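One chain is shown next in structure tokens, namely the form predicted alone.
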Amino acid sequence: MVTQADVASWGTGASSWSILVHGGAGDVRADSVGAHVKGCERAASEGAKVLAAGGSALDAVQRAVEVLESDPLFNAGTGACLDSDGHIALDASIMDGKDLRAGGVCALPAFEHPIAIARRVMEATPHVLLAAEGASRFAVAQGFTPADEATMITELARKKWEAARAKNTIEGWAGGASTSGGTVGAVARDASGHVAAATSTGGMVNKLAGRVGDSPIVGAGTYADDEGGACSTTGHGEAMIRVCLAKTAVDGMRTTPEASARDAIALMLRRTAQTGGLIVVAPDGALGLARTTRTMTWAARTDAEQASGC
């Protein structure tokens, strides 16, 4: 039973510019956690070009999330995990700290990079959700091309769907094993002092068709104000949507980073007894994490250091 002494956390001081991503919240089995840091330290880096270039946290964050989409280690875009009718079903969204802009996309069909999407139905429509079908339309009409559903699902994500249906199971990564990553996420802060936030899965192993997790929701899986900072999240989906985490983790942080973002699992964790973990960046560029499962992969850039780990 995994008790609030069990929250792992780890956090850092105020920076210029800063970006950290997460690979999900789970258990990678351990011949495979160096490839995941290693994933996630090479969507760390594509961000921190951006910030470094004078770019903004939302340009950095976009990026940093389509190179984890493109790595089919992770449970996003190319390796996400399959539904009950055996397809891929994406969901993403995105924030913009500055003026609270988000657009997410849900139960979306194959699509190589699903938080571009997200973007999209920030910028160039009045609401901030879009589903399945509908979502699916308007990439099409935006421009963005289908993709093959067969090239972006893996041998993996293949036998766990086979493994779950046999056992007649949906199967998550908080509180069970996993050995294909999970959700995956980043925030950031500009130089200019805005925050931004983004977040993509594939959601749970067999999973109703139609089910849509925390990922897309603004304040359970993805939320940032630069007035409180940013946040992304991994883990139980439904349980972050009961205690609208992100959201909890952002109004929290008039402590540390590392406090708020350990305050905000504990307290899920507390509530729901649904296990998981969450990054965050603070107003000032200082970054925090925290995880109640035994391993999220995570990896950071800021303008004078970088970290990474499980």
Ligand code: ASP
The other form holds:
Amino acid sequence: MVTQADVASWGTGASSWSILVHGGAGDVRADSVGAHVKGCERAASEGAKVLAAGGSALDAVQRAVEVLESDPLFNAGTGACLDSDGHIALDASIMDGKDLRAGGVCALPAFEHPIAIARRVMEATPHVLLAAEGASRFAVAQGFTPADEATMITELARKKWEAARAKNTIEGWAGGASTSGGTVGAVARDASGHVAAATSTGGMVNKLAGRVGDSPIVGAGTYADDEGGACSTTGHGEAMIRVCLAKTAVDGMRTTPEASARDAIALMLRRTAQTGGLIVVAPDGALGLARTTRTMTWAARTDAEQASGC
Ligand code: ASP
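With the form predicted alone in hand, show me what the form predicted in complex with aspartic acid (ASP) looks like.
Below is the entire complex, every chain and molecule, led by the chain shown above.
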């Protein structure tokens, strides 16, 4: 039985425009939390600039996620974790609540901004999700430059991979008194009333080569619908796929976004015994989040206020 104490949550009221970003659910060490919250604040500020200038929710969530993909503290883009072959394999997706268009990439080799490639899948193909080598070829054909993988692998990512291999385990990136943040994501509502969501990750440490998590899967890691709201999730990817976490949270937006986030993550804990967190925005711009992990760093900006935490 899941009790209220298992779920921590936060929320705001309605606003003309708003953005909420997360830096991954997990167990970030107390002495590292500040740096991760700062990373989230930078990302939320960049997204807020887009919204304050009258830009779209879609552009705002992409911008915010790109900031975090460039930040080596997080398990997305530069700093992403390594799979069982010792390679980076990136997952990302983005969705526009205006017309339910979505795009994603999964098991993508090293590129600096997988979220930008996911957006291009959405805009330049009739498809929703491209994988591995095919995704890479598409990206190059679209003018994206492959990164030198060695420059994207941080010392911390290599250490975590070596430790997981030594124990023969597959581990959540930000688990066990971690000094690092995890998966990144953003949800936003723009002044025209449209919502969008985006999520980007390296996945799990020492994941089997070819494994794809929830982050690039529409309805699991990311969902956006102007009629219901938008959501980005983080945590145990397999469990999130099994409960369609992002869509479950958006479908639950009948009360407050905070309550819907709480109910969705509590459902996942109750039915799968796995933990995580999620951020949501309602069609009226109200924000909410919930987590069953010890930490999930986040930052929010609206037309009237700003907040952050873990
Ligand atoms: N959900 C991500 C995955 O399973 C990992 C995370 O959010 O920490 O790939």
